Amino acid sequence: MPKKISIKRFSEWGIPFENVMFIAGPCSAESEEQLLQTALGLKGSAVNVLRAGIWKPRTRPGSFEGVGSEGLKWLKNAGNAINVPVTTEVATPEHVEECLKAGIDVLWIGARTTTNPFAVQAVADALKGVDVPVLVKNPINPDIELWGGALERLDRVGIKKLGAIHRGFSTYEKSKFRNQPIWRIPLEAKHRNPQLPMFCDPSHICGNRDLLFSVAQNAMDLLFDGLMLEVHIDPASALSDSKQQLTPEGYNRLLSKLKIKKISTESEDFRKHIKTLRLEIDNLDHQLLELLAKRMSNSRKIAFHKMNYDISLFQPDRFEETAKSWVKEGQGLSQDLSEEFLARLYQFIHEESLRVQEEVLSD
């Protein structure tokens, strides 16, 4: 991710919101009645930017493809009859040019162009010099790298009303997810460059209705700028990913319950329990830090021995032995400590272990 990209407020794009900005509308535009009913159910709710496929790259050839640029004319139609901007998707240099001409008024990147250098930047050589926002979602991969180079190829072009879709990963793991939140990496990004707007895509993350709301709510947790949400007139009906869509009904029943949270409050109280709590955990840190730094100085024994007799620094049977141990462990220790997160931390320290045991076979 960039860590210096210029980037117009958030107030500036020229779409009103308040605190978050909803995307809402059907995976594809598949025909003019069913975009403008789907418009009409979503009117006079929380709605900031109709959405709609016209393109969909789908895996498989003989899958619904989009209806093409005739339906640009139906989108901006349907935000017409509900008085908001619309969105959709662009993957080539001919569709920036249809969507111009046809005033669409924000574009997205998606994930299996995010992918593509080349393809971003033949779409980015395209907006040279257009003032319009263009939203890009993370690639297929937990390539946070990736993620950036799309935005800063926008950016170099001059597009300067840019914000990010996390719409998660596609992982060898099993989940209950479609793709996998991995919320470490859309964090991350928003660290390297606070001023981008994030927003969450729980309909491609989940997958599955059902799941939609826990999701949105994470992403409200971690202080996102808003939600895209998949919303067809006719779920059961849809051409393309009719799982994980909601009726109009269904959208503002999920934005009922939905709490948006808020970064600090002035209550004494809150603040005088919260900074003990604080300082406790300062000084757990501050334990564990010191344990990580003795295991690493032991790291750099266990080298040595092993330089001395030609022994690999790489132990399998030893990390898979340990790795269930942690995870067995850590669970009867607290039913805090996920499995998935005992893994990955000590995949990480076994990994800085190696990098340790390295440099003593470089010196």
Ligand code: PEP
Contents of the next structure:
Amino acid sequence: MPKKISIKRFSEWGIPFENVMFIAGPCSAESEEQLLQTALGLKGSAVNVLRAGIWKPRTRPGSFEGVGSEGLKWLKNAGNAINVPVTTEVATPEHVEECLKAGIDVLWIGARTTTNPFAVQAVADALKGVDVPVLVKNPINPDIELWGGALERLDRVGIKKLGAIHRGFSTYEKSKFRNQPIWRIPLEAKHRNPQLPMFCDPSHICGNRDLLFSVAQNAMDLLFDGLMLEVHIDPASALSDSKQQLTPEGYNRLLSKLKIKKISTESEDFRKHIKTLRLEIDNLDHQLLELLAKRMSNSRKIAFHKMNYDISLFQPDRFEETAKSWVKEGQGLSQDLSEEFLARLYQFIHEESLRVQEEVLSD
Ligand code: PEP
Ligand code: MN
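Show the form predicted in complex with phosphoenolpyruvate, please, the one above being the form predicted alone.
Full assembly next; the chain just shown is listed first.
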């Protein structure tokens, strides 16, 4: 993520919304009728921007690759029919040119494009001097720097209405998600750039409409600024991403359950409870740090003995054994300590311990 980009305040983009910005619409524009009916189905719902993919980047050839430029006016008309601005994905300078000609209000850069700095630069160059909001999806691989690099390229050509979309990351692990949310990455992005509006795209994270609500709610709990959700008038007949699209009714149901969170409250009662618990947490954190410091100091002592006897720093059997019993003991202590958390934490501590021992050897 870039350290410093100048972003125009989200509320001043000229797109009306309340608290959270909702972008909804089909994965792909398929026909004039499909777009118009989907838009009309969303009339009266909380939708601030209508979306539809015009050019579709598909993993394999032979799938539906979008209707192309002809769909731009369908999208614009559908937006006009419900009086909301419209957005689509751009991946090349030609796409940018066509969109600007057609009066598309907001552009987004897709996950596959963000992975490629040449492509992002070409899109950025085509946007020089243009005052249009641009949202950048995370790259498909979990690389925060690549995401930040894309935003920086747009910043450098003068795009000030910049936002980011978290659409999950493709990993080799098997999971219930189509793309792993790995929430710490968008949170880190937000931390590095607090003024950067952060959207969540639960549709591409989940790949399945049954999981959408929990991901959307999680995004609200983490104070995301907006949601992008795929909505189709008839998801079963959709030419792309059929399983993850909602009907307009499904979209309304999801939104009616969604709890939008605020960052603070005036309630004295809330403050009182939180204060005591936070004091306790601060105290526990202090103890954790003291224990870690002691643990590292022991590792350092062990390093001297290993050095004297020419013993390798890494002891695979000992690591395997202690990692296993750490996870087992932790899970026995509390169900709030998940296996994944325990395993990662132990590995992290162990790696640091090896680094400390390495330091002793190289002194
Ligand atoms: C999309 O929004 O339809 C899309 C192709 O998304 P992504 O770039 O996140 O895969
Ligand atoms: Mn899609």
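These numbers come from a predicted model, not from an experiment. Positions refer to the first chain, counted from 1.
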### Task
Assign each C-alpha to whichever of the two rigid superpositions fits it better between these two forms, then state whether K328 and V231 land together.
no
